[in-house]
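Coming up is one lone chain in structure tokens, specifically the form predicted on its own.
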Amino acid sequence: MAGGTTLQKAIDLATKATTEDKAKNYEEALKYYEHAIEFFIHSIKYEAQGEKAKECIRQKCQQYLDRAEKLKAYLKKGKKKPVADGEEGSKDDKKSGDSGDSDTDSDPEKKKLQSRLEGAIVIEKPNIKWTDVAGLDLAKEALKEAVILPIKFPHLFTGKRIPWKGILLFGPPGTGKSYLAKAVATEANNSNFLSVSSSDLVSKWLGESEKLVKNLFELARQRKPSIIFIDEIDSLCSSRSDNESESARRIKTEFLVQMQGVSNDNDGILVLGATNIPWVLDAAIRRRFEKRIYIGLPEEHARGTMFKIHLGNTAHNLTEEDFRKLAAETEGYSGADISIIVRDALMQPVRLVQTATHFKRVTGPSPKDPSVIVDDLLTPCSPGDPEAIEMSWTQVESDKLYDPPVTMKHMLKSLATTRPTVNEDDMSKLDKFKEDFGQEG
């Protein structure tokens, strides 16, 4: 769904449902609740810019919400009575209630903290799959033993064979880790997605961000299957010492109790974490992820690959002697760099017309329909050029102007002005914790 659409999409759904609540069709008026309200929580999410849209957002939704979950207790026990919008309902509704239910119903607090943390699940897949993920062969594998064949094979895990419980993924940034976790929400189709942060988990009220972690595990084990990815979870999950906050002593146990604890069953869960500085992490969290996976800067093939899939349907003169030349001479780059590098090259057509006093016409597919091949669109040219049209850019119409295609000389001006995010202290850095506790990706 198109980014600012989404806000929309539920006002609609909340439209919906009032009418049919209204016109008393409680059941059709409930599954327009709940979607409205998954929506909601898509735009706090992703799309409400400040705190005061949010806020608003929220009340709307718990109002929406409240009235969802009246309906639902009217339609569990069938009462011949509906309750009306805005009751409270008789004193034995609220001692029956939703006896089947969990404690979430009948704790208010618990409630609040959960529908707090909803907005952590991914309802929108990304829409990445493996195969746009180029390299980190070892990694994938690892992903899809812990997180697909459970899913599709259940009776392969049985006794002792069981998954693995946590993964982490540790190398220099931009390297693709957040962008595994997003192929590993898009591949896992009947797993629950749950995205989170610090700033989901830390809150400013003494012992909010306790609950707030054990409320987390609790609603991954009401969804389960369910991953739960965390990145840079160095920020929550730093080594313990003597001078730190009380507060934060106490989020780091309640992960640890709560990521391996005696009375907590975690099957079904697969925690994943992400982080550029895994050696600040604390030895028991550390423990706690089974599988802890290097990814490296990409190779020289994967390089080759990801300039390909950056410049994607874009025009281009490059030749496959080209891309092995770029990559051939992008050593130490990681991914985003190589992004940086493409995308800085594909803005320099653009500055090209910008720039241009003469422009010549030429025969080529139109802006409007590129399945229809015109002839009078124009291109800048050099002013010795015979067909040569002293212009400038404004001068061109929109749909008259034929953007020049990106070449070699486009790419190797942009690569001669990036450079690498990474150096070598950081490599030395990374490289050590994996030959001491990591395994590579």
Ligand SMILES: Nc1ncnc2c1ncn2[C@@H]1O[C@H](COP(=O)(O)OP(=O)(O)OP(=O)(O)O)[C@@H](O)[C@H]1O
Contents of the next structure:
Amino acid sequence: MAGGTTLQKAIDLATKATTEDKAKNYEEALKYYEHAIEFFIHSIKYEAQGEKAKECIRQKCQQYLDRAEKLKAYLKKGKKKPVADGEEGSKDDKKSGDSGDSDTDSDPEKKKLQSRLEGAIVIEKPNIKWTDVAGLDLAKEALKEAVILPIKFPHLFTGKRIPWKGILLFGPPGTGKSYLAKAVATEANNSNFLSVSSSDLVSKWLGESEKLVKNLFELARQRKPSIIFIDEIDSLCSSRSDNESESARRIKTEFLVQMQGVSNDNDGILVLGATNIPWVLDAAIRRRFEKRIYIGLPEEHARGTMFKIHLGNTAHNLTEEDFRKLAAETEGYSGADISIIVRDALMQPVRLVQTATHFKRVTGPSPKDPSVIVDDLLTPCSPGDPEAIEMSWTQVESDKLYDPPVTMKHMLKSLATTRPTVNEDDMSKLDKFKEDFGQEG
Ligand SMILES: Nc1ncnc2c1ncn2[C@@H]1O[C@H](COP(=O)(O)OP(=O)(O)OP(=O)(O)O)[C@@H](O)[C@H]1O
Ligand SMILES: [Mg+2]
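In place of the form predicted on its own, output the structure of the form predicted in complex with the ligand.
The next block holds the full complex; its first chain is the one shown before.
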């Protein structure tokens, strides 16, 4: 096993835990166990190389986890004597340990899980409007249909007309899937938006992951109408296979049951998933996302809008014609690529200030108070300019700098140095999935 530092730390902690455990300092022991488990999981995720090493750590981890659970139960009940380490349970303990699974007698436990989940869930409202998302009209329509209309006009959705329960957004990276979900969170302000990343559900506690999934749905039911958004859902629900770990399988099964279980009432709950590798999803999970919307690379018109959105209210002198030209030249670029081009272009005036050897005086709004126009501002210029004064930015006072506007030249320069991130290979796989299972967004 590679003796990485995290793993070493985990082992040290586990040793301390067993020492305390033997000395009957159960509270201390529990703390060390919990700590050790976190380090073990971290080392499985980021350090351990090879399945064998991982499995080995996982098994050890499960042992400590079991022991920690027992200690926890014991400390909670304040019972006289817990089962000693190694001797597998008195009758009494066994009984209570087993029935813990059914969740009926463990309400405080459930509360604790839910409160932990609440920590993982993003509840705050991002401030992204529908209009901040360029293009993707069909996707927006579908989301409105599933999210906004049923709440605003409940009578529309009675009888056989039921709103969508599961929507999957798929498409190449950087095309606005997560961004669109944020817009849903902002715009659906009558529903609770529970956003969890797959890692929140998987990483923390090996044995408790499927309970977390269950609790996530229960939390959503308590607070309905609600939207559960799971980003990068592929890492949670890839195809079931023979060599996957037991806990991954259990998470998936729980997910299937919760999304469409016999005894589960999912009225008023929408599950929104996003992925850029939809083909790894398990077929049964795929089916539960009734609507699968393809979020593709932006069209020319959308690209033009994106340039405008990302420039925002920064000073620039680009014309409509310039925006059209930029849009035409960015075929194959994703939304994220375009935002990078714009960010790079926005930095260029700053670089200009840094490297300028000459400045000249101009009139303009004062950086301190834009409503006041002053005439002693300084802006970079070429040495040949008749009004040029030889100086560097260090000699310019902080409230005297007139920041040069972003120009088309800046944009084109950034465009020339930024390549699109999405490649043909990914696109053809996505196209195939779209043809087989999806719909255009
Ligand atoms: N349609 C769009 N309109 C405006 N901005 C966009 C759009 N698409 C992408 N962007 C910009 O690109 C950034 C990245 O997008 P986002 O995080 O949503 O990508 P994603 O589709 O979730 O990618 P991944 O599959 O890699 O998670 C956003 O923060 C946003 O600034
Ligand atoms: Mg994303």
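Note that the structure is predicted; figures quoted are calculated from it, not measured. Residue numbers count along the first chain shown, from 1. Whichever C-alpha set is largest while still superposing within 1.5 Å between the two forms counts as the rigid core.
Notebook entry, point to check: Core-aligned, does Lys360 move its Cα 2 Å or more between these two forms?
Noted result: No, Lys360 moves less than 2 Å.
Note to self: If the two forms are fitted on the core, does Val147 show a Cα displacement reaching 2 angstroms between these two forms?
What the structure shows: No: Val147 shifts by under 2 Å between these two forms.
Notebook entry, point to check: Core aligned, does the CA of Asp66 move at least 2 Å between these two forms?
Noted result: Asp66 C-alpha, core-superposed: shift of 2 Å or more.
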